[in-house]
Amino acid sequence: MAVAKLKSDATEARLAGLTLPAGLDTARKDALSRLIATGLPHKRDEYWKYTDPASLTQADAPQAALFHNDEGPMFDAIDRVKIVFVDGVFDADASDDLAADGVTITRLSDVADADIHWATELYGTLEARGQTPVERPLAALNSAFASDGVLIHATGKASKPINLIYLHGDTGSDVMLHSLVKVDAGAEVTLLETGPAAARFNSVLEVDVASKGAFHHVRSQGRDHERRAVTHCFARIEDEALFKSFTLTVNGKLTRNECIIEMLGDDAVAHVAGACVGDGNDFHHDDTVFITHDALNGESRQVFKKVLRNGAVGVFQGKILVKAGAQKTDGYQISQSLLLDEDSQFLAKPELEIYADDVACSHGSTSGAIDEDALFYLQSRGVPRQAATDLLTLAFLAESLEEIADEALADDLRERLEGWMARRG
């Protein structure tokens, strides 16, 4: 009862300064009802016991000092459509024309009042479905109050990737963005997300992939040391469709990435992967994944690697649910951590729940230190100890990076990661 009262009070305080934006009235009110019914998360909730959500739920965003670096923009060598938000506000001057062959792109704020638009049917729908069997109140908060985001409708093979660039310029910014992706039958699109976004960032991405469609998602979360973020990706995948998502995280005080996927069509494929490098006892990174197989011959992969040092904390919660009748399911899940000192922690909760009898599902989770034999081998051949450690660390992370289908994108991330590690973050 005490926890319920704490959650109710926290929810009331959080909502006190918020007003529902205009448009999408039914979806927003439904989301607000879901939020009030469940309350904001508390550390005693089952799926938050490894991560304290207090800084994500408090009324005001914690301050986050700005992080400055002299690096060029991520993926700058790749021809892409750039869409820039600065502390959640669309920057038209810094953005490209929202046009590319095979895809239409609009902003949520431009169509929120439209009576007829594909987004009005999709907005909040997958998020609402994703609230069962696990409540995700921060996603409901977003659906209720996010005032902007990007709407992407792939009608064919998109001619270039779409890059959402999130810039952080205000030490107290508190941002909620909600984006939708609709992939028509046989269509294909790549979405890139880069940057820290805000002092506190809450994002929702809803992805609907029709039969034989393909969605590729590559995300590099900003390197601001003091940023806090909770992200949600809700996906629905139909017959022979493909969904692939990869996230690289370096720095940040608190990051929680949730991915909830429903595989509703036969022969669907879903791969979710992540690589994380954390340094310092104020670094906390949480990957929470829930994949539901509800059709024949589905394939899912979860591949997560975390490198932690100087007291950093990593969390992985991954579940594969195979419903009755989802025969021939192939579900694979691996979560591994490389602990570079005795102070860091990796907390893992892998789960399988299977109601079909003809499946091949597996999960594994390991934690360990650097391989001293391999380290000695490299040092004996003239490689300095720190450089040898970095080489072995990159080799450890390689499996997750291999989940990226586009080699140019993967190579860019590898080069950045090498540079960040050489400069120690």
Given for the second form:
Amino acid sequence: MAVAKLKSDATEARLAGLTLPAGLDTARKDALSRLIATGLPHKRDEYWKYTDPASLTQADAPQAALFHNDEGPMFDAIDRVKIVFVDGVFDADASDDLAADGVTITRLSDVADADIHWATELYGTLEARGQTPVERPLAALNSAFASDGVLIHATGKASKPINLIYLHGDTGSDVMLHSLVKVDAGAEVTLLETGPAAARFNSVLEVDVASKGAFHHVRSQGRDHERRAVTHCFARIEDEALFKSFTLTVNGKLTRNECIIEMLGDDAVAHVAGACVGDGNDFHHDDTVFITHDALNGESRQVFKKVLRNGAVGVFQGKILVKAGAQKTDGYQISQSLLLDEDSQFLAKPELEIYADDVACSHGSTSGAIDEDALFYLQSRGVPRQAATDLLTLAFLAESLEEIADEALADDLRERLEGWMARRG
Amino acid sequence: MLEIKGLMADLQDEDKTILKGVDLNIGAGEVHAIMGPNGSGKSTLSYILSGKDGYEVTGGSAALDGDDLLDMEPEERAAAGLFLAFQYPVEIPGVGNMTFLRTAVNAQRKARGEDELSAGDFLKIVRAKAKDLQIDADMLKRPVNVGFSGGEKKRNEILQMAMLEPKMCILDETDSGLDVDAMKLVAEGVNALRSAGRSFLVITHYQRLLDHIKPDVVHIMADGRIIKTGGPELALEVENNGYADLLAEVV
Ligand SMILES: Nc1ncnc2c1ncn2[C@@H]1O[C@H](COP(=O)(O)OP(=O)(O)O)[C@@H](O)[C@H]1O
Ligand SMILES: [Mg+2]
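Now show me the form predicted together with its partner chain, since the one above was the form predicted alone.
Below is the entire complex, every chain and molecule, led by the chain shown above.
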């Protein structure tokens, strides 16, 4: 069967059980038309060459067992606004008041009643912009059908981080959440996202950062081995604005994290980083990044590190597009994997596309085993082989964790990683 | 302390014999030197004693205070008191020198059933020892050996030795790449550690290090064997006449 037909059939099957939620009617209908025009992705699509989207597009979510551990909640020692969703359903009792100085927080599902002008304008807009030059149909699906999410409007320096806590309680849950962040000129906010959310999670985040605004994003995707997730973060950043996003992924059968950034103002800075540790041949992790420089003197960094063992698969597709006129762009991209055995695999597609002549862009991708000389050096000083391997593994990941501005957040993530290593199978 | 008998070893990948029967006996508190031409197997001997992969021991034995070294993992040998100052110290990006030192010290303490040093105690000790070796705070913070000069790397090796307080120290060409002042520092560091219970095996090309670290016994190694053993005067003989005469004697 032709791919087009496969795709339209799959899309029809997926849409069969879905109805558009109330509110944001125009935006949702537009998103649905975008989806129908392209169809859901298929593994024969170039953009999905390394990651089979079947389990993300099929009509029903595959089952995912719950994962229990005795670790406390992430970032627990950090004063933050907790907003809890259990299988995508807002849990008011477990959540804090949706309030902090410098920021207003509303739930997406309340937008129908409250006329939140900026949200109506932003919802689906950056997602739609992000559909070219590459289609991202799963994001359009989300814009059409997302059941909830939060709207964060930073009008000043937010007094504390906002933590979306995604709990997973039902082995068959299929969840779509869509959140918006608007950072006004000179304002600043930190968004934390933690937890697996569902058996299958489709998340979209649209982030609009005005001149001199700053947005920090730190995410930890939860330890559930069997969960599947596709996430999109669309960002538009204006002059002298800062955008920083870091994601830690530990476990998960399938994760595709897309980050699409448009640098529209001069002197903007965007850093996207990720650390992933995968264990087992049912671990597949994909980072797909697309950064567009469309202004002067922009700085972008992509730092992605993956530790893979026991047949785990890691994918990186990263692109820097420098448009004509985006002079003095400084674009850096590094993707590296540490393969702890020969069964594991790293597939990378780094790309630069440059239409300006006065830019400094570099990219590198490496894949390698642990450094035996360093391992022996540590052992010769009395460090047991396993502990030495762990130390070198953390050292390998360090460059990505350094992208997190807040030390307390970074330390918490480091501890999780140490825990992961201690609990090896 | 260290007893090596008829030690023979091949390179694993190349089916090449490097050690062809090494005999060496180092008593407690003694300082022995091994000299010898390039490629005679000195570094190989030190690697095999400390347990590096890639070699196959085909005969003989090596024991530390009666315990079979060749049977142990490298970290067990370290915990048993063996230390090798590498000819080419390894760079470890991403691991701070201080973290490295603390991890090593505590791993050995743990292996010996001792309590870990508290962060405060550890810091105090490191700072004092680093000062003696003119290792500044910056060097302690930087990733292990990354961007260190040749001399800094060698001083860093001695710092590790001072922190770990091994009983059998092997120094593989610790003098190479050092200027005179740096060599004096290193030698002072070594001499400060000399004690009745601690032995040294100093591998060197040159007599000059032995002016500072006075050996009790000097061995000449060539083509995978110890071909001659004598007192400190043997080092002078090499210095004056080179190896040619000594090599000719054996053939
Ligand atoms: N990993 C290796 N691969 C190939 N040859 C080696 C290796 N290690 C040692 N050798 C060879 O073994 C011999 C002894 O080397 P080495 O022990 O380094 O000598 P020395 O330290 O006395 O200069 C040399 O011929 C050297 O080329
Ligand atoms: Mg050598």
